[in-house]
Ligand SMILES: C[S@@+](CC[C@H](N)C(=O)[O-])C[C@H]1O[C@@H](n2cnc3c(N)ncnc32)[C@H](O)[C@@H]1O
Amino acid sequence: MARDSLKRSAIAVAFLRAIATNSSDTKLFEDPYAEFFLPKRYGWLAKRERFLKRFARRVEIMESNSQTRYRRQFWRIMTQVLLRARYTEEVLHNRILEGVKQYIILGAGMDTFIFRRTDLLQSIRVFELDLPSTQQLKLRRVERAHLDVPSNVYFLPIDFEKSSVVDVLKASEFDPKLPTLIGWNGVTYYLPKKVIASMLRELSDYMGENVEIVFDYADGRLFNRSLSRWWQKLLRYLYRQTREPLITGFDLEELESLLEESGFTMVKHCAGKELGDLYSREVLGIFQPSKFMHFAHIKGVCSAGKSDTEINNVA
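In the form predicted on its own, what does the structure of this chain look like on its own?
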């Protein structure tokens, strides 16, 4: 993704979080700090009752109108940012109870975990990785809001297209021997499969069984040219709205094969059609899940620095 687009995406996510926090039409995600990371006009809008009611009404009309199916699917894919954030933090909470000591947020954007979840922060160290320009913007907003960054939080600038996540972690206070959960959301759609495979392999080699990752990914059917034109029209509609092409998706069997080759195993998989069962309709409200986006929770299975083949040979 282009850098300007990444900044816009970070702001859009913060705006959706602010809307969800102030709207009476959803209980999906509460982020009282989101408004601090928005341009002032957006922060003001997200608190206006009149705007929130009109917003909810437009979503209601779109959801009920069969003529707006592309727009409706685009909206559901966009609102996935709230569902995946809640899901990831729930997994993190459970894993902390079982021993996780470090949390990495890849492409952190304007995420406010370090301010919202003080209940979890006291048990872990947090590493936020993102583009230098995005981090600088975020830190300016932190200063403007007079927020204090906890001492166990580390901001690690990275250009994901030029630098290795592992190399950046090695140059920091990160400890690969400690159980770690990585939140990797909203990224795989824009990366070639070989880049995804390379990153997973590097993380597995570096941390082995100590690494777990929660991520979302697009349904492989979106990229299958042999399927009906409806899928391709949706893909083109998404591109027109975001100006960033979605280039990668997976079928479940293909993803499981990639994980095995990269030194990971699936802990839990939530297909898009199942996401609506994670939370009640009252909780979801105007933020309904997309059937085209799926969640995966995976875990490294190799000893750090050793491949499956090497381990089997030793055994």
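Now show me the form predicted in complex with the ligand; what you just gave was the form predicted on its own.
Coming up is the bare chain, nothing alongside it.
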């Protein structure tokens, strides 16, 4: 896949966050920095009152028109993008109070946490991992906006499909013995299952009980060709909107056995709309959650440096 298209998805997320910030029709996510990471014309558009009103109206019209099923689902999936970011930072906040010292953002894209949440940044180190091209674009935008990168933030370039995430962390200031939260939002969709499985295994072997991960993933039914043609059509519609093939999703059972094999246990799982149920209507506003994207919060259970098999063999 062209790596440039992955950069586009990171920008699309920032555009959505800028719209949500400027729109009076939702309180889901506040990100005054999002616009700095957009091409100039999009930054301008995301602030235009008329565009925001039209955007809100379109979403509402779609809610009430059965002819627009695919579009409506697309916009609901966009809601999950905002929901997952908000919820992840709430989890991080709580975990910091309990002692988490490091936050890794896998596939960080144009995430602006390091500029927005100076309150949380004081107590942790942050490691942003992403494709070199996405990261370079981000750093150019940081420079363009004259933003200062705090000294406890580290940018680590990596292609998850080609390099080991643990090797990259080992070569940095990262300390596997400190309690760590990993945010892995908006990325599993684009990675082959075997890459996801080996990343989980590696992270659990390296950090054991010191690691928790929050991530979102697509519903496995989107990729099951024997199910209704409607799901297949929705997948094609999503591809036409983003030009980025979603290649991976999981059924809950499959995910649970993957987690068990990789040395993780589920802390919390929000299937589809359950994530939206955590917030009031007033907060969600024009945004309605989707049933196609799920959210998981998992925790390492093995001792660091030992896989299950090794532990069993010792026992």
